[in-house]
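Coming up is one lone chain in structure tokens, specifically the form predicted on its own.
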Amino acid sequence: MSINLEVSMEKLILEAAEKLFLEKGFDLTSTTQIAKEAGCNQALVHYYFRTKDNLFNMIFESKFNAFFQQVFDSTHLTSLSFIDKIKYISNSHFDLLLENPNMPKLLVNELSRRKENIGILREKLKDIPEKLFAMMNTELQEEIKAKRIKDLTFIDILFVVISLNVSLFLMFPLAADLLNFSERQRKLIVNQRKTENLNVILSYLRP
């Protein structure tokens, strides 16, 4: 009974935390304020993580990965083609940032703080992107020399892909506080941008 309930209470800081995190950044997130979340006190964080930064560093490694392999995962898009598969992962990208909102914001915020994150994440995740690569690079040469695609690399592609996605889940929430929309409202437009981002993406594939 002990076992389970030390367990409960350890998912219960790694969800306090996570939210805590994702809402206010390392910075302005307090031990004192995880316990409170979670309904411990805060001798309890310490007993189960020691520190902030392991609590931390362990959220951010977990959420990085998860968000990474959903993104890059090649195996169920080989049977699609080569703008389906663009058109999944667009999709598939969007839709996670939906989910996590405010992960944007977290990546781009504690990777400047802590540049060597970018390398321990690098060497940890580098088998998924490798493989993505690998097989839409193929792909692509052969839509380029169908001209059906203008001349360019994956690369290109994949930028023009988060940038779009990620720069309304950045900005959008500021501009729709501003502007006072409704919840309503603001799916509505989201879902919208959903669309009109897959289109642009597509226009900018064209030769």
Given for the second form:
There are 2 protein chains.
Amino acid sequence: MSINLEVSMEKLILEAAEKLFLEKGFDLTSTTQIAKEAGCNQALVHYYFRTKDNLFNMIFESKFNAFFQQVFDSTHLTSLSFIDKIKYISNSHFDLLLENPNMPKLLVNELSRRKENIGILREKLKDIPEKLFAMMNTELQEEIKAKRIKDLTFIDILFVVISLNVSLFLMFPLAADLLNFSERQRKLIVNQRKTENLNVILSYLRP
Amino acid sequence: MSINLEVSMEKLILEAAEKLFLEKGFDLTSTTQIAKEAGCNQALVHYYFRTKDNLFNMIFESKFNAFFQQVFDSTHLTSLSFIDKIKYISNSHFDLLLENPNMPKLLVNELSRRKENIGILREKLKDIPEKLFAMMNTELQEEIKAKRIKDLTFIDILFVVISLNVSLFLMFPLAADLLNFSERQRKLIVNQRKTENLNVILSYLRP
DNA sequence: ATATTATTTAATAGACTTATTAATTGAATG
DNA sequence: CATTCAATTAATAAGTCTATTAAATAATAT
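Return the form predicted in complex with the DNA of this protein as a structure block, the form predicted on its own having already been given.
Up next: the whole complex, starting with the chain shown before.
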């Protein structure tokens, strides 16, 4: 049993494609660029994946899957109080975006253009949030009844969490460019937003 | 003195270009499509505007200008209480997005790619928010001192307003597609979000 | 009416793109 | 060693896109 140190060209192409698609989107990435980044001939990209669309869809679906699996993962939540669950969701969502800062843009741009393939994604997404939603909604009802939390739906809360976090990664780079922020300032503000976004949520929950 | 009923082809091209650029972005819009939409030969697009980049930049800068002028317009605010000012800002920002639902996507996509031209936009933006910021910040200080509002900066508040409103227009179409919402459901939810986003803000302001 | 200027079009050069095909190299197997 | 199959490349077809040029048409002025 030995570890395969040889990296297959197929995998290199996948990695190069993922990098470029995330950086520049589908249209601005050519198979020639992917080949160059992977270190092979352009025809090889088509040899392994036939079409650029194919290649993109494979990457997109797997990324999409992994991303939403994490967003709606409920395994770490069970032992926490409701408020702590919300805190955990917001923070881990923020951290996930920090690791995948280009995902929001990719989703915004490619999901809307690829409506043919949306059925596949809908299928993949179908069962994922069920468990989380069931748990959060029942607990939320108790909290509301006990007047510890304002009368809201879990969707309302989730919308605010996601909006605040995603906005930072979609809009902040633009604002930072326009306002000429230094790299140091950017990092500082991103960190501040993590806690401040959470503050917004917690204010919103107060009865 | 007579009104010119004749619409110039130059203007028709501009309008066609604006429509298409907003709908599909810079890359997915060709000068051939613009010409077709305007009802003229493709070469005419280049006759009037020389390059596609030129044409795009003209439209982008004027849209950008008009949009931020409205976002940071302070003329209707003067007579209102601080809280009402915030309410007005959030609501009119929301309405502006409702009239320009594609602006956020255009900004997210094209601002980042056109870093060469960002200087021009920075210049245009420079003086616009000054008046609004000055007014809001002084009033905010009073409110905080009187303990009517939590200790926050105006930027903090504005970030939340913009995030919540913009997110709706950037992400909601995707969610609605994924979850198969009907047109009726969509409109209902958009309206609900307008008031609910405001609720989030007001919760956030409470000391 | 003729000359001049502005609009508009047809044609096309030149640069890229995706995708395919046939030829070449390399490795594994009998 | 010869054969077979997989991996890789070179070449290229077919299409799109931007931008230019020269020709045609319309408008204006002399």
